[in-house]
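A single chain, nothing else alongside it, follows as structure tokens in the form predicted on its own.
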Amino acid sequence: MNVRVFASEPEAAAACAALVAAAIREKPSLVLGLPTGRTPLNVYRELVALHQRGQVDFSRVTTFNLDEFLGLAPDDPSSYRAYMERHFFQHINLAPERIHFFDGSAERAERECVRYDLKLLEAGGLDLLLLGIGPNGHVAFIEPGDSLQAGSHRARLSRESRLAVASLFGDDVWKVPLAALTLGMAGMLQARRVILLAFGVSKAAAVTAMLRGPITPMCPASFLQLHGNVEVWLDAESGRGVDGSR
């Protein structure tokens, strides 16, 4: 993995959008993989920025999100989708035909696994996706434990997670689902590139054990390792520890 060190933040996602803009001139029909939570929020600011200057044109661009709540439906406020739309989607002018996202309030939830996963295959995957990382080591919603699931499946979230993302749900962890639906292991790594961001010094240790320590379950964010075009992209904070590529 191919280890970059910004001086702050605001440099990095300046840097990465910069570079998904790049990408879309490349390939108008890009196909990307996009996270929700904190990190990526500068990102999704400055591709706004660029798209309201002209620079890049997302009509072409197909999304795939990457998880969402279970039993959340698309238009509750606190849900990923809802996110989106918020902080990216009604800025842009993406073909909503063109969004695919979990379904958190399907009946059955392997069944929506099924359904995205066959969504997933029918675009040709992923051209570039965009990740984050959770100070557990987990990546969309893929949580420690014994073992991976290669599809999407449905995940029992961690505390850690829940407690993570509670501000979308007025700070109370207790109104944060149980559970999410999220694209499995093998979607992400049959991605053609991908883009890793972490921030502040609450990653840096799982940002060592991504880059440092042996493949295993109970760090998922480790498995990036067995994939050939994988960029971590990290502020001075995050990046603690880390001294060069890998």
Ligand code: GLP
The other form holds:
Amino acid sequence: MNVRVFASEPEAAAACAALVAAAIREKPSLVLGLPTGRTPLNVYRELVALHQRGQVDFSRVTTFNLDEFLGLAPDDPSSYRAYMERHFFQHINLAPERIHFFDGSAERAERECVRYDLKLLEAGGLDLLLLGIGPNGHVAFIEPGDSLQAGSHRARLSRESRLAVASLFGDDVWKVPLAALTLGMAGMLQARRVILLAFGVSKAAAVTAMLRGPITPMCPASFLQLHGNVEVWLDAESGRGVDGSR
Ligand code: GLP
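Please move on to the form predicted together with this ligand, as the form predicted on its own is already shown.
Starting with the chain above, the whole complex follows.
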């Protein structure tokens, strides 16, 4: 994997937004995989600014968000869908019908995952996938465990992951759903290009395990070692265990 260590998180975020904008200019019908969490907030802010300056047009872009909390309707303020509306979608000109999301309130989780995977297949897979990483090595909500699932699936959330997202639920971890729907490892590895962003010291151990550790379902991000076109963008703190690219 190709590693870049940036001087600061805002610098990496601006470079990432510029890269996304350039990819859209090159292919206006780009299929983009999008994460949530704190990590991509500045990327979304920069992309909104580029859009407002007329430097990027999202009208033909298709997006797939990678995960959603099970049991939350799209309009629930704690849902990832609401997060995306707040921070990104409502500020740009994406066509609503080209926004794809798991519906956390779907009655049958398995059927909802099949629906999502079919939409992804119809779209031709992801051209560009932006990823964050959890401190336990999770990507999207593919949690560490004894095995991984290829397709989209319902995932039981670890206590660590629930703590990490408690801020979306008024800092009350008991309000965080116990499960989520997530893109599977196959959809991730089939993306044509992946940029994984990780900032801050809390990500350093996961980054080292992802890059240097064995490929193991105990660190789902380690499977990205099998992908031929992954860039890992870090700041000095998340990259403290990394000595350059390999
Ligand atoms: C969250 C999301 C992931 C995200 C990760 C890191 O729970 N499910 O998609 O990449 O955990 O979050 P953060 O960027 O807030 O550290």
